[in-house]
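There is one chain below, alone, in structure tokens, taken in the form predicted on its own.
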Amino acid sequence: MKFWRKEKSLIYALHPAKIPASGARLSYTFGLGGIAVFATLVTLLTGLALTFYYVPTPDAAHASVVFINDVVTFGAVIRALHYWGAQLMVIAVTLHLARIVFTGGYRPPRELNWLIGLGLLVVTLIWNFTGFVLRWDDGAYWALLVGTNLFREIPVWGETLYRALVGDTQIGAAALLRFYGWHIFGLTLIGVFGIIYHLWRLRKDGGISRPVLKESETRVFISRDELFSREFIAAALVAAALVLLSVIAPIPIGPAANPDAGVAAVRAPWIFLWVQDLLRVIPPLWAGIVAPLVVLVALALIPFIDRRGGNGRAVWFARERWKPQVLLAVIAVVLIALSVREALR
């Protein structure tokens, strides 16, 4: 097939001519970066298919999702693939970030690419939330209402930011249309460009981080053909798992949003459950704005609090790099504990 021909394949050409064998080990990377890219591709393609039937208006949005789910041929499977691909994307990007920290992959000259990757994580989370909103069922509407009202808590600029976000003084047609536009165009453009630039920076910065060789050691490489074959097999396995999951675990949808009705229980998407838990115990400004910013800044500073040389680089849990590892572990434990506590309420 032409897809496989080296001189014809753009995907093949994007791979380096050779890669250190240490950086290609499954036990080192777990293929998380590639899985994140593949999940993004699945989400984009299925999202494109869904746009042919989705109607971004308050009166028709929920009904169009129900139509996709119940009437369109393979609509429920495509919608489930879109959902599970998006969740896999969040999980893979998050674990990829953790892998970089626990193996010291953020070291010079990779600080800039660390910040780019962190920005892609933020884009992924917002991308996921905007997609959640587009269901326009009762849960999505009230989660959007609570989430956007957090911006009103920001001193001085809060109301201006809120109106810029939702396009009106309250949640309605303008908000849904703006979130739809950001989901299918704005965030898609930023995400795709960010991924391409992130991969380009990886090549420019010398490829995957590798351990420092001892005097008696020689660097071992694998060919581009071997790397491409491994990635193709991994993509096929992930695709099969996503299809199976989409068939056995279809995505339900709640009743249509009713702004005039009261709300008994608002449940945020799982990625923001920790914020919802904090909202129960501290003021909204601190729980919904300050706390996420503190976490983001702490993660951004990781490459700059570890100024050691090459020792422990590309080694899992190297003692020489204990400070960033402890910082990330503490953040992860706290966020997971808060999320689990909220999920169990």
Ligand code: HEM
Second form
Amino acid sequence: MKFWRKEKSLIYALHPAKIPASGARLSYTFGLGGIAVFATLVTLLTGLALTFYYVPTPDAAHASVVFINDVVTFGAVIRALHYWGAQLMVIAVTLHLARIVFTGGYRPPRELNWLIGLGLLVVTLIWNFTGFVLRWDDGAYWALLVGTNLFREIPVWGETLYRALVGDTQIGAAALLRFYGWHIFGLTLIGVFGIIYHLWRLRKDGGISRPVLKESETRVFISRDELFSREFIAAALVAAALVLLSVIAPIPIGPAANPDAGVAAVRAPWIFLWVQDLLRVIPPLWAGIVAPLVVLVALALIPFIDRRGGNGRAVWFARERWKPQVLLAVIAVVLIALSVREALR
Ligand code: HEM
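Switch over from the form predicted on its own to the form predicted together with protoporphyrin IX containing FE (HEM), please.
All chains and molecules follow, beginning with the one already shown.
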């Protein structure tokens, strides 16, 4: 028996016996949620392999990454796969969010799943940043220093939060160990259970929202087997692209972190370039804490700005849902413009 037909398997539980073909159309979802799931799996598996060699102490961390890169068999490819898998996660999740907004997939009864998804986006970004820090090279060290110092700017609770985050009065062994713990255990636990809950919720909410059929059309369904084979083909294509990318574009590592050497010319990881740009023009509390929170709250409000319920017209760019679409477009343009400005400096 095929394993996805086993009634007690998780894959079986997450796939309905049949789903409406209109909701499963590639031109409707672009398979982005599925790609995000697959990229997460690749990142988890390659991350597991990396833990066999990575050493989370300031003296040994950088050397252990260099060892993985230069000595361990297939080490450079596994490391690159982990990196590219993680970047694909960020890209797929962000585009998935955009697809939900532009097709109105957030509407009742899907508000809760929208908020869970938003939580997953935050987890994906922090997961990415904590992994970047583990390299313990120049760039990672100073990005960590700048990033964690932002918490000190928070009135009243700032210093306590900082201490909870880095485990000391300054960045050092305790901070590296904590970021390692969050990266491989805490965030993994939240991320994996979050994704399973998100997919279970999707079924509870009646499956993917779908375009309303025209009167002349009859409802067509695809079976669990058909859905699974489509997912399998998509996963194989994404896997091939990731392997190719990892072979032709290995991931560099800078010189080992040296806290005594003074501030290096740091560049934040690409996902936070817009924050780095803002830090040059407005006070740290506003750039590093308030601005990201404002973006997050604005996104969280989307299902409540547009309360048109039911299955409505689940189509791309419906005019009556212009408010969330304009909001997302404005946020995207501003964040991309700030990031490009910082990248060009
Ligand atoms: C690790 C992150 C995520 C994973 C693995 C994931 C996975 C998925 C999958 C597989 C689907 C069904 C297929 C599809 O729509 O492409 C889906 C639907 C959905 N997701 Fe996500 N998602 C993630 C993040 C997000 C984010 C960031 C949001 C929004 C803030 C979100 C909101 C939703 C909603 C509302 C649906 C139902 C859409 C509809 O019915 O049209 N998800 N997700």
